[in-house]
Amino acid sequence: MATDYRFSFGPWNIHEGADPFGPTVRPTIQFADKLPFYKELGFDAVQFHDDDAVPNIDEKSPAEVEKGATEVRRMLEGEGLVAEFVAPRLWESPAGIDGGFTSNDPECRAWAIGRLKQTADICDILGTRLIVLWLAREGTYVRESKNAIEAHHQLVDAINQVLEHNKNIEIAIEPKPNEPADQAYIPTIGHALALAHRTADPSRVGGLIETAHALLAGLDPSDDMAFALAEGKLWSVHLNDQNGLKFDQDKSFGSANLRGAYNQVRVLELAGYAETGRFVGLDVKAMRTQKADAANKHLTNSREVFLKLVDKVRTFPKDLEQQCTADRDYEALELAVLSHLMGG
């Protein structure tokens, strides 16, 4: 199978089973005990939060902050592996339970730029450019509750304050329909790169597309995909998938639809994105079900589907592609992939 692709995936991928309707299932794993897996499963890269580097970051002092971060350098150079990202965790602090950035207490807002701030630092020492800005709670429940033009001014600043405050990162920025503010800010890849062509200095500021979130808000995820390849602003993929639309769901990738999945691995082919240098990112979870001594299973499974996809999209026989729209036999293309596909 191809290997000229580079994997990774999140320390969270690798879980207890606990939902919001039951407990855990699966015994808690400690980060460093987490680290040996990745090479063993065949990935290269670890994403970050700025709590999973730093843990109760809020806690610590700046000094606290870059012990801790070196730390997990030195981790991650003993298993030889780097970091893809740095995304801040503002979503799960009281500060952050009406939208940091966009917030109506000033206080919170200063603390969210504070994060984003620190979370740059964070790059720094971890040894990568690339801060991912999952814009969570950056939305309403309740629409009159917010000035929505002034959000989205807000947003802009800071990213501004952040691509001021360092000028050797970049931004990719994840957009989200919904979940969990029931409606978000920044719900598709074009409202985040309108945003990013809105900042200072927008050719550091690009977008990270997910699977399962172009999905839920009805669109095609490799589409979304050939988009932001077209601007030159894929910075990263989360790969996965999504059974309906629904909440996030995180299933392996191409579990629920597979010819989605060639789709999005075609687009990614198609545009060289494997000589880019830049990660296939799975945010994929075990499902609850799972054993734990099987619990990793998903992301063994995801990589590997990938892998045979582009094997499929580089041995469809692209002179029958040429005849077929050439003749306008889009049947008869239909046909050939789910043959090509299926094995036929």
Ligand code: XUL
Given for the second form:
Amino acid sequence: MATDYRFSFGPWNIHEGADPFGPTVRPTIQFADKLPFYKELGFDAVQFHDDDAVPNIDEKSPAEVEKGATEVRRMLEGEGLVAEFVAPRLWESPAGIDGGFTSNDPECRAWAIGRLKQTADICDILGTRLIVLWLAREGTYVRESKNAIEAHHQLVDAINQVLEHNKNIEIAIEPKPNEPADQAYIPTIGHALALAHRTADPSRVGGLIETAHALLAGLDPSDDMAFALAEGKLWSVHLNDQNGLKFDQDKSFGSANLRGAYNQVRVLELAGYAETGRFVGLDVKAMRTQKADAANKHLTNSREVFLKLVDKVRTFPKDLEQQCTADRDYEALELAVLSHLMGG
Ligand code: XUL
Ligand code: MN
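Okay, that's the form predicted alone, but what's the structure of the form predicted in complex with the ligand?
Up next: the whole complex, starting with the chain shown before.
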């Protein structure tokens, strides 16, 4: 099996199973108790939100934030793990109710930019250059409630401020078209990279593509990845799956559309993604109905499916691919791919 890829997930990917219609169904596992799972399950890096690293971050002084993050760095080192990225989690704070960077309230915008700069400081302490920016509530439920043109300038301004604050940091924008906002700003990777090119240092602004988010936008995740790869800007992925246009399901990778998963792996292989040193990130949820004693299997299953698909990509007969393409015999190519995926 291919072992040249390195994998990451976030502590929120091991969770209690609450959904909007019902309470938790599994016991809480503390952050410190999740860390030993990483290596055990075959993962090398932790994805962080700022308040995963430093809980109740809005109530803490800069010195307390530094102390909390330093403690987490020690815990990571103790487990032989690294941090992949830190993402500011503005959407859970009461201050971010209407989004932070694009709020109509200047005080709220200043708070959001402060959190973004603090995220860069936490990156320094945790030893990663990468901030992930998922824009969550930067959008509206009522289109008339914001000036959307101004909102896009405000997003560029926020990114410019953190680029200026920390000259080492890189930002990967994670686009998503909806949820929690009815309609979000920066719904696709095309929007994200167009915005990146308008910032003060485009070389430090790229993207993270999540399978489910691309599908919710009606797009093909592997083509989205190809677009970002062609720009040299695919700086991480959130592999998962999605069963049609509904809430963001974060299903295990390949569980809804195995061929779609195969094509995502194929495009990463075509780009030599493993050699870039970037992580293969998962953003997957255990099923709510899953018993607690097996509630990490969505992680190992997603990783296993990924590695098996790497093997499938590497063993697909390239001469047949070339011959079918040259002959324009696409039916033969399609059957060959399906047969290969079915093992025969
Ligand atoms: C939300 C989502 C987030 C980001 C990180 O849909 O995917 O967890 O990945 O903030
Ligand atoms: Mn994600």
